[in-house]
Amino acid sequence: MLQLGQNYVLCLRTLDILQKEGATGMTIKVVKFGGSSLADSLQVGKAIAIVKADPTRTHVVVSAPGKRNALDTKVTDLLLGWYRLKKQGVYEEAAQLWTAICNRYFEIISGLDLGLDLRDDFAAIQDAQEAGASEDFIASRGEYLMAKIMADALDYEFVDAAKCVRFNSIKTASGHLATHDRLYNEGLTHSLVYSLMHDKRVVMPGFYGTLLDGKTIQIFPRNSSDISGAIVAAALQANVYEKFTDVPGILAADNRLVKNPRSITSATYRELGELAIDPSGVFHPEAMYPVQTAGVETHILDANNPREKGTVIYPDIRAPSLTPGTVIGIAARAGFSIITVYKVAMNREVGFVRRVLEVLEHERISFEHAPMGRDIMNVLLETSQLKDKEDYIVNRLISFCFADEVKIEDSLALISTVGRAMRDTAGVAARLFTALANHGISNRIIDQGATEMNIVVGVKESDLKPAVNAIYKEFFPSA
């Protein structure tokens, strides 16, 4: 087996396959669309044309369709609402939703001038409804339509991702999946493998499997149907997984923070999992996993350009060369809390931190960072995992671990500036500290021990804003 991290199996009977049968020397490109690439028949035509361009874009992965304008609403959230509305009884306007649904498909269809007819699909989706169908069963259809409509407009084979993709059933405590417990098993592997190996071309939906018995439809979390396409790739050993969006690569700053970033021309598969705390961010983290440990390069590009060049990402050891010190970009979110733990002479007390760490444990917590002093240990979560349970934590902390004084602050914002060799370069955080002090901004936290490549500041919230302009101007004053 081939463990991705500690978030993915994958099989590695897909390789021993592909050597036998000697295709290890064809050269395949996993092709993933995003809904926005796919809003409507014009984009839908961008995608087969981009596909139609490189013989080697074997294997299709699709998304539902998107918004079309700023005011319109995604696919996905129309079968929701349908859903919903169908099971609350009001049925007048759940027969618009539906209306609406079609009428998007139809327009897709009638747009491409295919012979394609749906008709049967939407009567077993409202028949599957009636029958009690699961809202994940629902939510799923949107992939599984644009799939059949991108399948036959390239008269390549449709292959449901519920006959290939397996989750398994540990939840979390708010009854979802656990994104880190996910499993694919040998379904995808095979499927993919045998189409290969029989010189088929293949469309797949994203976003959706089943669950280990092979029929219970299972849901990704929503924006993160790219992890189904860089599973293919990784299953298929592919040399390119390639991500179409509607923007020209990964920014290097949230364009909400900062007008008009930069796209980050070239990265690595570590350097972006230093970002990962962007919430702009096209490229999910999850979807490194796979690709990352496959040693598949992967190009985020525009589906509105496509001959530009992009992002490219590398793995680790294809890396290009990059001057120490170089920032390649800065990642921002707010909905921090810490937690500050006094205790006289922690340090030298065996098991302290692993006390500490057991508490919020028992609570099913985790953290971001969590810096030290001999006195202090201050541990970084999200604010959203403490609800209800602020008083319990700090109560447990003084008794379990018999800390002098415990605090929580919240409103904080977490900025991670990510380069190449940070750690050992001279002067970077001192550039980085001396533009957020000529702005008047204090820093709540720092942590740069972990890696070289990375320096994470908290701020206020307040000042999350001027303090990602004040690093970015600093870092990309040409920009």
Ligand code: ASP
Contents of the next structure:
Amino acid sequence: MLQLGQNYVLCLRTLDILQKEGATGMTIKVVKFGGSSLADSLQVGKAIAIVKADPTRTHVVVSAPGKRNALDTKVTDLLLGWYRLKKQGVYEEAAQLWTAICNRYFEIISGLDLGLDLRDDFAAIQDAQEAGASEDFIASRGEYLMAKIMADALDYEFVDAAKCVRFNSIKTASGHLATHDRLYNEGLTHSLVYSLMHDKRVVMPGFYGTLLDGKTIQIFPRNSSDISGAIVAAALQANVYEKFTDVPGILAADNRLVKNPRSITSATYRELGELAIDPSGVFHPEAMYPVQTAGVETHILDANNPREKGTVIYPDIRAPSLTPGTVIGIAARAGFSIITVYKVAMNREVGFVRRVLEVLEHERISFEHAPMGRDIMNVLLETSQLKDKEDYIVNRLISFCFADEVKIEDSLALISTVGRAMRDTAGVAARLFTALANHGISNRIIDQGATEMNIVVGVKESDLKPAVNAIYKEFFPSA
Ligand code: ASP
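Output the form predicted together with this ligand next; the form predicted alone has already been displayed.
Every component of the complex follows; first up is the chain already shown.
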């Protein structure tokens, strides 16, 4: 029987996309500008020039104006501050914040010499606040106003995200979105986006949508307008999703560990998924899902140097081939523990692994990797998840799984060395381990992901920085 594996499904999707492109013949680029690229009239001017430079940049998604310098405050934070002060009845300080908010937009409008008048919009926000609008509504207005300016400057249609982005989930009591499901309703959102934006030139504010009632404004997590842009790109089956920011791309290593790491020039979504963290925080991890599943390419570009190539993220089946053995990036994180479970002849025991994982599941503990030997199973997980539970888990693994011995070791760091071209290439692991050995670093654990595009090593936390640098120098020698 035919197995519908991931690749096969992706192939079908891509075929579908190619057919649609062929049918419409129109090239669509969805362009997203982050807050730092819209911080003042100078930056907004650059963003406008970028859009105008390429007529295929048909759809634009914007953040709210961000920080103009390290000491500055983002407009979203000004809005939230204003909202909270008003609620507390601290009117004088609230009024100062309100003036600061309005001035941010006035500076952009006058700096760009636009005829736009936002006074009615400002008044509407104040009225809404008086009438009991939610915090999410107020937070969303930063993007709303920015999109109005951008639409005016480009002479594109303004489409309110409240008309098309629909959330499935609501905020939990802890203030986080319930993420067991996708945050937004993919089918409904895609059809609304398509019907409102297809065959048009549009600017849409990022960062928010509404609940399924179509009225209650709901924001995405902070710093995640990327998700809105990715949704539009996926719904329109764009040729490219361009995300403009203020750095030259996704870094190949964490710049807190490696000095001036280079940017990744080309990656696949799966490789980025294996890297698990984008140390530079340039592309919101949740934003990958829509574009990855729709087979849309993403380009991470620098708004200050728009001609530079930046990072291109390819759908997995369209990725160009690389020189065998190429490593694209190294991700590293401290704060891990390893649970080691010994049991003689565990390989012959039906259900042993399930029982071990059941013990963890019962405690609502998730894990990163679970490398195994014949008589031994290791479970790597974040130490914070074991807080106040270590003794219980050890005892439970012995009594419920009849393990011979259980140990928990803390203070580990995990380093993932990732590259799709590692697959079927001899010697990559040897180079990595030789680099570590040459620096006197021993690895506590090794796991080569099933995809063969990721070698994970666990080292002592104190070895994290030298280990990452040793691996980086080995695979990026000229950097
Ligand atoms: N303006 C929002 C924030 O500051 C969203 C974003 O910029 O991506 O979090």
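The term rigid core refers to the most C-alpha atoms you can superpose between the two forms while keeping them within 1.5 Å. Since the model is a prediction, treat every value here as computed from it, not as a measurement. Numbering follows the first chain given and starts at 1.
Inset, instruction - Please say whether, between these two forms, the C-alpha of residue 363 moves by 2 Å or more once the core is aligned. - result: Residue 363 C-alpha, core-superposed: shift of 2 Å or more.
Inset, instruction - Answer yes if the Cα of residue 430 shifts by 2 angstroms or more between these two forms on a rigid-core superposition, and no otherwise. - result: Where the cores coincide, residue 430 still shows a C-alpha shift between these two forms that is 2 Å or more.
Legend entry - Rigid core superposition, residue 396 Cα moves 2 angstroms or more between these two forms: Comparing the forms between these two forms, which are aligned on their rigid core, residue 396 does shift its C-alpha by 2 Å or more.
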